[in-house]
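First, one chain by itself in structure tokens, the form predicted alone.
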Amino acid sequence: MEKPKIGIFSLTGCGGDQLMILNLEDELLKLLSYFEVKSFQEASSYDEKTELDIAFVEGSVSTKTGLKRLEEIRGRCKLLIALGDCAIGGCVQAMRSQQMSLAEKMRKVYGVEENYYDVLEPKGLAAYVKVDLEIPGCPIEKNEILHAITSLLHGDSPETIDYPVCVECKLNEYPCVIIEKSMPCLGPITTAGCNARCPGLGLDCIGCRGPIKDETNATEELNLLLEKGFDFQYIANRLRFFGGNFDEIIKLTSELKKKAEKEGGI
């Protein structure tokens, strides 16, 4: 029986998700022995252009060159997995999306016109191609990628998480940092899977696993944080940090921007 052929690729990102795979350490060599690794950008310069059973892609699509590469990868793989928040929704790179035009950003930062660097607005892979599975995180969790790979090896579809970090807080019996400490925690709208690491240390969740897809109630989060005394602009910036391309956050922060402009706040 032939081993499944896999490739691990990167577009625009920090490389942290590939690094987390390398950080599997003891499990990694045994795990990769079950596959034929045809490309692993951060581990080796070896890159065989061949048909793949599974392609893992981290990073956002932020250039036309990157989009062309993504389309080429999608064209030769059976399953495409978006690895990490950049590949899912643009992540930190998209925090200022919809806040100003791409041309304006290029002029402000580089003093050049918008197409000088072949740029696109940072977006997740699914904005351009079919994505079969998403593994959230900035970066991803080692155990989650291990579970996903072993599930795929056995022919199963990995479990997807559709509940918030708050659930893990309750399961671990952690005190709520919003209620107990009046901290601006984004746990209610953030995808679980980290075992509520930050609240467990008495810190507020900053939303690094991204908003819960199709279930993020940003308006309620806004109202909750307003009750705690945080101002509109602070909340908007916090919501955009990892969720700038999510529809409800776009709508909400757009309304906040208009309100602030009307009041002379921006």
Second form
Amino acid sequence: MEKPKIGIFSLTGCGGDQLMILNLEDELLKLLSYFEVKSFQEASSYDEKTELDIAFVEGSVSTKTGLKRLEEIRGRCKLLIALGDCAIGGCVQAMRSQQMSLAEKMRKVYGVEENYYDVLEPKGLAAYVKVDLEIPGCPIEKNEILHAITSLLHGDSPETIDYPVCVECKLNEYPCVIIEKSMPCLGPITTAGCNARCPGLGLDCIGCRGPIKDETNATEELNLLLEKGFDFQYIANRLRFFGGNFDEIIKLTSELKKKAEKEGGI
Amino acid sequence: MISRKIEVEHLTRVEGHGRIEVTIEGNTVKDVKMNIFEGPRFFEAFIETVYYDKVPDIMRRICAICTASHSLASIRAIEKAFDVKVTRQTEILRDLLIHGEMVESHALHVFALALPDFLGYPDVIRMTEKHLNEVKAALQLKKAGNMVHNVVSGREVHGMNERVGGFSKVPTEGELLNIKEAMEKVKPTAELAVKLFASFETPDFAESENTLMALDPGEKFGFLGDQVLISTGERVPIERYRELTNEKTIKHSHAKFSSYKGSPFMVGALPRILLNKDKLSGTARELFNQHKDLLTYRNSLMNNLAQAIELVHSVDRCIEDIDALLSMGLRDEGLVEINPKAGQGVGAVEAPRGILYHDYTFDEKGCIVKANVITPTAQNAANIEKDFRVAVPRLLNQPEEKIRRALEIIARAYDPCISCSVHLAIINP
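Alongside the form predicted alone that was just displayed, please also present the structure of the form predicted in complex with its partner chain.
So here's everything in the complex, that chain up top.
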């Protein structure tokens, strides 16, 4: 059988998802030997613009150049896999989506308002092109990418996780950091798959695997955190760290803002 | 006059997106540009109003490969602003973490990103055809660095265990002993890196004056400090970093360019090794003495060899830190008490690629009012262009392909981290 042709690409982000693939130190050489690697920008000068069976793309679409590149990759791959939060929902760089205009960001950071870099509001790939599979995480988990790749090699579609971090926390029998320590944990609304890493370290989940698709009860999370005494600004920022582009979180944080304004400030 | 352009469309084997463009007229180089077209990410703008406790968790996401460097610079800035004093155990664990990061990052750069240039391969994967054992050993060296990330920080990339005021979970004795064992095993590979890079004919096409900067690590060679040493003999506290970096926005690049007194300067392994050579000890010191004639401050390409020597230093230091922790006895001491207040703090660390500054201003509740981050690659960008400007005229009679390759080799020697450089800092008033 001919080896499947793959390409690993990145748009705007920290490069962490490609790095997690390189961090598969024990499996990397064997894993890549099952494929013909046509592009791997972070690791190779070899780059062949050819038809691909699978394109893995990390990073958010944040510039027109990035968008063109994404469209070009989509045009020559059979399966497009969004690798990591940036490629799914924009991740941390989307934290202020619809809160701060591009002109304002340009002024704060570059001191000018003119958008001479062709910057777009950061968004995930699916805002522009068809995405066949999304692998969440900031960064992605090694096990999950290994599992996804081996499933694809066998012609199966990888399992997607649709339950919260709390499930894994309970399976590990970790004490609940919200109940026991009143910590502002986002585990209840965050996609599992990390084996409840933060609660395992005695920390509250910051939501780095993104809100659970279609299953996020952010209103209850909000009420819970208000009950624990956290203020509006704190909660709004927390919900937006990794959820700035998620409709429910946008709606909720704007409602919060209105409520806080009505009550006379934060 | 006929003008021509030499372009490197997409810099590969670097972290992030960049391109190089050189315009030549007749026999003179008219223009040199390193375009950085990674999309801007506006970290300093969106971190405003965030309460201090999760600031390092967000700011470390500026970069994956120097994630712990960012989190430690961030934590140090916050602790300065709030006058926090941490325990000795925390200090040693942080020292272990930054040295582990150096092992992971330098192993990746030296073996997988820079070495293929010298052996004539497009990448490390194709290098396995003839050098399988070396590649496997290099991956184990990288893995030993990642063990530190995993155990001390909580995972390889964007860990969370190092906090303002200490560590959430203190590693166990067994975990530390595993790292020690791994480091002892990989030390010969780190030494091999030095041997390899000392044996290559390192090109001298970029040789020119370089101003160097590195943090003063104190008594021993290392990567944390509060004073900047400059090759001019000056010493400047990190709080005055703006005078040193003087960033400005350049239209062709999403990263800002730094200059000191109007000239470009270099940060990274070569400046660290040369400015702090007397603080090296053990095998790293011996190796430095063996190769000190090669390590000229005028050739930025020697950064690869300097990184290799730092690899040896870092492997040894991880072992030393672990021994110190074990002999003190590990204590589950929790975080020290933090009392947020209005004020400003600057934190600096030596990231794998050079000095990294985080500067925050807080309101009385402990929320960010203003943030500024200056990354090593942003500081090096002007020096990389300077090297291009020096090298191209020396290579004009060479085929274009060779010039293009030379430009890539120069850029890669700095181990540029382009994602980092486009976090983008606020312009100096």
